[in-house]
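Below you'll find only one chain, the form predicted alone, shown as C-alpha cells.
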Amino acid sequence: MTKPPLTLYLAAPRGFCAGVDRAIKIVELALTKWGAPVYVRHEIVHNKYVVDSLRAQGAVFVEELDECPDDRPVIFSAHGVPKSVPSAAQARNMTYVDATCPLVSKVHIEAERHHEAGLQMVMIGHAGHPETVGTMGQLPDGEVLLVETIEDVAGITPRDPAKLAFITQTTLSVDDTAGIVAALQARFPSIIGPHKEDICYATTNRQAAVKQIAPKIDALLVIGAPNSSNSKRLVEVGRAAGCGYAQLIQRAGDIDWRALDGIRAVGLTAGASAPETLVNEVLDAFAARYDLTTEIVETAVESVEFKVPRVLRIPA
C-alpha cells in the first residue's frame, strides 16, 4: 500500500537543556570515580528512560536522604534541595555531591539576597514540585508566599506589602507567568522582580518553537514525563497558541495512531529531560507510517554549557 503523505515539522531547541546534561554527566562521573552503587535523592531528572539508564549502571533513586547508608556517595537532584538535606548529609559526614542546575541555583541565590535585605518572598510555582520544594527550602518557614495562578495573588497575606520581592520556578509558561507577575505588581506596587528572567533559556527556547510550529500543524506531540513540568508546559503552549490536538508522549509506543488518523502535519518537539534517542524513535515510527517529509524549524542556537562540580573533574 501506498503511504500517505505527512509532513514533519520538528522543533529546534528541543530536548536535552545544559542543566540536564550536567546532572546526568555527574551521576556517570561518580559511578566511575566511586564504584556502584551511587545513591541519588529524587530522580536525577525527570525522563523515566534516563533514569532507567542510569540504574542500570548502578545508580540507586531514593526520595529522602533516610534512604542513603552513610558510606557510599550521594546526588542531589537537578531540581534543587532544601538547605535542610545538605545539612543533614553534613552531620552523618557523607560525601555528597550537588547537581542543581546553575539556573536553579541562581534563584536561590536571589531568594537569600532578598531575605538578607529584609524582604518577604513571593514564589511563583507548582505546589509540591521538587524544584518548588527546594527553593522554598532555602529560606525559614513562612518567608516564601507561593502562588500558583492570577487568582492565588488575592489570597496572600504578606508581613508587610512594601516589603516584598518575587522570583519564579525556572521551568513555567512565560505567558502563563507574565499573567501572574503583572497580577502582582498590580496589587503590590513596590515588589522587586528578578534582576534576571527566572524563567530558564531553555525553557523559553522551546515554548517559542512550539508557538512557531503550531499555525502549520494539525497535532503536536511532545516527548517528556508526565512528571516533567517544561514537557507539560509544552504541551499547554501548543493548545494555547491554536493547535487543537497537542499530547504528551514519553516515547514512541505511546503514540495514539487512531487520534492522528487524516492528519497533514505533525509538531515534535521534546522537553529539556528528554534524551534526542527518543526523538529518533518517533521518527522511525512516523516514517514507517507515512510518507514522511520532516522540515526543522529553528528559532534559537544553544551553546551553554554547565560544568561539573570539580571533584568530579577529570585530570588534563
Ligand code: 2E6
Contents of the next structure:
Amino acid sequence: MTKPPLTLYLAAPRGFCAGVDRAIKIVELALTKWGAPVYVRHEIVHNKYVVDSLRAQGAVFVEELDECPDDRPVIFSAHGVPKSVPSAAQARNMTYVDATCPLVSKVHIEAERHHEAGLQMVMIGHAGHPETVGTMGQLPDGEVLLVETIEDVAGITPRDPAKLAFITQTTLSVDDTAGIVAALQARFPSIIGPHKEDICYATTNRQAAVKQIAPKIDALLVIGAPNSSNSKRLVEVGRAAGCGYAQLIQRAGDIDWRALDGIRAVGLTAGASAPETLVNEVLDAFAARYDLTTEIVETAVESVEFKVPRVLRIPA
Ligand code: 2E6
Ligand code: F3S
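The form predicted together with the named molecule, contrasted with the form predicted alone above:
Full assembly next; the chain just shown is listed first.
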C-alpha cells in the first residue's frame, strides 16, 4: 500500500532551553558527587520522560521539603521556590542546590529591588504555577498582586496606585501579555515595568517559530507535558495564529491519527522541557505512516548557556 504524502514543518528553535539543560545537569552532577538518593523538590522540569530517567538514576522527587531527610542533598526545581524554602533547608542544616533558572532568579531580584524602593508589585502569571508561587514568595504576603487576565486588572486594589511595578512569569504568551500590560498601563499610568521583558528568550523564540509555521499547516502538534506552561502556550499560539487543530502530546503514542486523516501539512514543535528523543520518536511515527517530506523552519539561532553552581563544577 502506498503511503499518503505529507509535509512536516519542524520548528526551530524547539525543545530544551538553557535553563532546562542546566537544571537536568545539576541533578546528574549531584548524583555523581553525592551518590543516590538525591532529593528533588518538585519535578526538576515539567516532563515525565526527564523525571523518570533521573528517577532511574537515583533521584527522589517530592513536592515539599518536609518529605526530605536532613542528611541527604536536595535540589530545588528550575521553576524557583519561595524564600521560605531555602530558609527552612538552612534551619535544618541541609545541603541544597538551587536549580532555579537564572532568568527566573532575575525576576526574583527585580521584585526585591522594587519592594525595597517602596513599590507594591503586580505579577502577571498563572495562579498556583510553581514559578508564580516562587516569585510571589520572594516578598511578604500582600506585596504581590496576581493578575491572570485583562479582566483581573480591574479587580485589584493596590495600596497606592501611584506606587506600583509589574513583573511576569517567564513562560507567558507574548501577545496575551502585551494586552494585560496595556490594561495595567491604562489603569495605572505610572506603573513601572521591566527594562526588558520578563518573558524569556526561549519562550519568545518558540512562539515566533509556531507563528511562522501556522499559515502553512492543517495541524500542529506540540510535544510537552500537561503541566508545562510554556508548552501549553505554544498550543494556544498555534490556535490564535489560525491553526484549527493544535494539540499537546507527551509522546508519539498520544497522536490521534484519525484526527489527522486527510491532512497534507503538519507542524511539529516541542516545549522547553521536552527532550529531542521525543521529537525523533514522533518523526519516526510520521515516517512510518506517510511519504514524509520534512522542512525545518528556523526563525532564530540560540546560543544561551548557563553555568552550573560552583559546588558542582568538576575541578579542571
Ligand atoms: C522553569 C521556568 C520556566 O511550566 P513551565 O513552562 O514553567 O516549566 P517547564 O518545566 O515545562 O519548562 C521549563 C521552565 C522551567 N520554564
Ligand atoms: Fe529559563 Fe525560559 Fe527555560 S525561564 S528554564 S530559559 S523556558
